[in-house]
Amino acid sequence: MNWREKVLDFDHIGERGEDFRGLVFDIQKFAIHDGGGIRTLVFLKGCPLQCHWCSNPESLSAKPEVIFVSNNCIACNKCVDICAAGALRQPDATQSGLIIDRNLCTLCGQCAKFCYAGAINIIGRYLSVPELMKIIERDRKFYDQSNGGVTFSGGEPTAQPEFLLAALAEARRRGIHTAIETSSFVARDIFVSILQNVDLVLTDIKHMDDAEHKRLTGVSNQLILDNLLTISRLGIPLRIRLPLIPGLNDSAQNLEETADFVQQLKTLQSLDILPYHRLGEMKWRQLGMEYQLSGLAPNTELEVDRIGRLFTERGITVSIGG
């Protein structure tokens, strides 16, 4: 049974936050593009989408995993010697870099512990809600001074619905502004329960054509679009993000259909155009994965400005770059 099929008891989940542990792969402080003011950005691991352009491929798996940064490796062999599972070996003459058998790896973390060069690390750590809140509360004065707060991102934060809801409820109880960055690909009843503890939603529209959306992300867009309408009906402030991928979703037809849909959203604050970049490409290789858009060039500034005007001419507030 996967997380979308689970029947969750949401009634008292906020009171039982200490019972839940979430898999977090990063926490960024002083974020300023993810919900207003100065924020703490909490990245939860796991995502039901497999977007070809994902800049955080370490977020896709719902379990911890090994990442290898070859440029840091000094070939000391300490990781190979310490690995009791035999999952690591040095390359032969036809190979390069450390060879990792991820099927054998037990994620014990000994290799990362003994790698003083910082070439090998375990991505993902489990935190309870109180442990997470202790980190979030450290910057409380910055939230208060800037109208900031905490934003839960991913991966897909709703892929860990119990932990997310417990953390949101606790943040809300403490008077901290809450936001989520989500694909909105989540069962409606679960999503509505989560939204009750959210002050702002930031969510993507990746493609309006369902078949293309499936090809590019692995899932249908119907649930996503329905959930966006639900967010608006519930009166929750909403920012739409458009990841602009050259040749994949920047056609005139798709952009016009996106504008048509966005104009239905009564609580829309802005449409944020996110031009394509290749900053995450190296991480795909570090995780032993293939990046499918290698060599793709981003849109020019003129093209991005032209696309922005298409929306502003419809009366839609636009920002570029988040």
Given for the second form:
Amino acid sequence: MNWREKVLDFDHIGERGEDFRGLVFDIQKFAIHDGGGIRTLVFLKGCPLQCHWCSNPESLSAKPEVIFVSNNCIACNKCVDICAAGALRQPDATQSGLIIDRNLCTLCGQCAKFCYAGAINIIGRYLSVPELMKIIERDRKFYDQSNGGVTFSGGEPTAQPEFLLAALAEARRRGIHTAIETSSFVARDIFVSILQNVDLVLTDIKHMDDAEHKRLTGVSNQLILDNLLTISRLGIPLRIRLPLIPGLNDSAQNLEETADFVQQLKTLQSLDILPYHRLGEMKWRQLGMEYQLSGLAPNTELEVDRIGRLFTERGITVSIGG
Amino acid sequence: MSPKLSLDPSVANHGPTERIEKIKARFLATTPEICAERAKLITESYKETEGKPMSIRRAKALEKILMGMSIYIEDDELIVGNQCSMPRSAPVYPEFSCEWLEAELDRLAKRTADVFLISEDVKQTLRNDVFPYWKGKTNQEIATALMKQEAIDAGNAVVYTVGNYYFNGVGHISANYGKVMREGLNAVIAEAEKAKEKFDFADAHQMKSLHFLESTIIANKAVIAFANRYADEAERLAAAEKDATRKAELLEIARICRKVPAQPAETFPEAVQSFWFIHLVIQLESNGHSISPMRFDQYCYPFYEASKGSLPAEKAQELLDLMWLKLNGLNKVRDENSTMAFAGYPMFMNIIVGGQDREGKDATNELSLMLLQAAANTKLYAPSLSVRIHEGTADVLYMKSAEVSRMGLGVPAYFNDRTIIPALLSRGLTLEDARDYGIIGCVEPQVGGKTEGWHDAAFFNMAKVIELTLNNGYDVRIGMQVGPQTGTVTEMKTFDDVMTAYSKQMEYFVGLMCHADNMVDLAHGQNVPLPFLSSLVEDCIGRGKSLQEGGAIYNFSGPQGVGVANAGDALTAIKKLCFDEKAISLPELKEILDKDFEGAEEIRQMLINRAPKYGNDDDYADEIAVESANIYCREVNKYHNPRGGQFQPGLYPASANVPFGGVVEATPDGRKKGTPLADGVSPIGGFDISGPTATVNSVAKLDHEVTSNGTLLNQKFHPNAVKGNEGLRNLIAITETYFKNGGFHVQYNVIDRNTLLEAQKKPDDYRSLVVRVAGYSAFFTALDKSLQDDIISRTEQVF
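Starting from the form predicted alone shown above, please give the structure in the form predicted in complex with its partner chain.
Every component of the complex follows; first up is the chain already shown.
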């Protein structure tokens, strides 16, 4: 079993199967910025937050969904002919590309199956824990050699708690170092049971002001901040990730408050500043969604360094880019 | 415990000196030219020695060259000895071949790759005094006369090329440099004199040995006289020199050149100069490339140690840097076709550091680190620098190597003792000799000073065999039945039928290739023995036989398979799509290939995206790639050469994958007609979309021990992937994991801005290029142009 085999299986996309499966939208090997060493990064689909800057918008919905990459389209029109639900049509002669009616789409997968050029695809595949373990085990030797392991990311991995828990427990049982990359927006008791199986938590602080947090992500930060303290209390190593979004969360006041809060975390390993980048922008379009931060310029390297120093001056270990 | 564990890495922290920068700038400002001196001198010598035994003629010719060629000492130089009348220029070696040179003389300055300027005087000399004499006498012409017509036809179809040694000297050797440093050439002469006593002049064969031994004595004496010419020149310059410092330097050069290589070296500078004379003269005797210094950190170490007290570390580093610049100054002119396979004036001189010593202990020392630093200091393309890795490799060597890898120079190449030592044992080397291996050229292992390995005997076009399998042995490009009839595509009812036909074609063509190689081999033995080189390889003197006639202790011929990934992926696509899934029939596929996918881009996309691909840790594709390689290797293993040695396969391309792809029709891996083949055992560029760990897992499935002539894996990284200490550790982890799983060689390139610009233009070739940012992943070529531009502008930053 490898991930590509799963991706090329277009005939069973909607099937969750009898055994419990998780919805995964990508598996990236040789991940090197997500928890130390060489890791396999498992991206779970579905997120309760809606951050404006999200670079993986295909992770937001908790269902499989159609994505159209116009760069790859060779205009063979086969997808339009094949779609039994009538969800696909060609734009008129003046436009290139494809119009997708996502309400009509039944996720049967047949358009993607015959799109050999890979322009149209269905994001998300259901995997069982044993299937996932087979994929993860393939790079076992690299984890051992580099002090790496597996990291569950998203979306929001804790939004599929049973699957995540089962996968983490199994990885642990096999002696693989486990990490999660989470928003920490999850009910406390569920979070605690997950944390029992985690060797390292990577978690965001997106904004310290609750109202701003709601405006930018759609949810309150109360639960998140409480959960962060819980991680620390449980003695689990922690890396705080600060997505640095110009004009949205890089004010002096917010950075000060972030630093104040972070200093309370006893198990903190480092604060990772993740400078804003625009790499997710086109994916919003490919999903037929609007990107709210169009035209926003990333921080310059100098600015990022200056902000980094605000934290290092307080004795916090900072890394830029994770 | 070994004191080497406490090796201080700061010994190799010295950057380039002003002297190095000056000489390097001069080197870069020089356009290579053709020099006719050697050609003129050897032609005169051959005329003078007609009728004498060939070994004597060769020695006399070398003597004439060394005594007659222009010599000079450049400003700032401390190591002396030049190949041509002008720096960076290439001599002509008409005895190997010159028909092509005569035909291409006016193209040399106009061609696109490896340009050589050539003056009208030089052209006149070559046309009047050189070429006419050699008509019908060159080694190439004599080898051709020995070959079967079928072998020549298959060569014309470019199923293989034996071109390297067909047109040139063999090279691909490592002489016993250490012995010359320790004992001097006078000792070699004494050895040859003594060996003469063993042979009986009344026996015709033994008389041949006596001629050979005499030739080695003539050659060695000529080399000593050559060094003395430099001593004279240095003294002459010193007498006229106003600057006291330079004057002292010149007098020291004179002193050293009077002493070495005739006598044993006693200091580090003497050892380096002794090395240089030997290396230079081997390259003047024959134009074979890949003459490899190999384990310089080992055989030169006693001299470094002897000078440690008197020579500051920065002066020692400067001498190594100077040696690097000298190595870059050696050059060779190739025919225009070959420049496409060997672009960039390459000489493939390989220096290797680290590894185990003959007793199996870690051999890392200060020089190992300093040689890595020399590559970092000079940043030029030569020599090829390699590092041997074993269980006990010192961490400081691993880290220093990773740091140099990260600089993006493409060096060092990493070699795995855990695979290579057993591979060499299986070829009959003693354990001590196997542990003492070095690398010739790109990736070919052998024990230096004892081996005539013929490592680049031929390149074999595996993708062409796929094409001929689908065409029942008929080559459409040259319009000729070149292979056996193994069935038309309509007759192939199962995948096994396809594999059987592929195996039969392979059997036929590998046999022809080995025949062609052996005929070239015979010709070298008869026409171009090399007395000086032979005298420095065991046991030529003892056996009274030149290297070219089997004088070495170990003899091999190593032809390389090129396009493993293409052959594997083509067969995989046929199995998966034509037989398993029946998405397209084989005759239909064949028709589309014949039209080079014209009007069938969709099918091409299906071949690319719906069949598994080698390099993604997918057993389906990997097993077929392994089998297609094994078929090649098993055939090669059957043959022997006229020097009493075995053929051994390798899987690496130099850059033959480009011209080889040029003659292959469209293939079922989705490759269009005429486009390059995959390089070495690497996956097809753009198809390895599962990241470096998957690639390494796939490539490790090949049998790297049977391919004892070497395999080559190139890996590319974005600078972001190797930043910081952790990046270096990850690079080491990739190497370690590959090697623990049986890998042979790996080499890293760090992608620069230009690569990304190229990827924007040719997205198909760079589909596997990943942008790695925390929590995010996309393939570079899937990004919009504006985002690609963004990344390009940030490539050289590290976040």
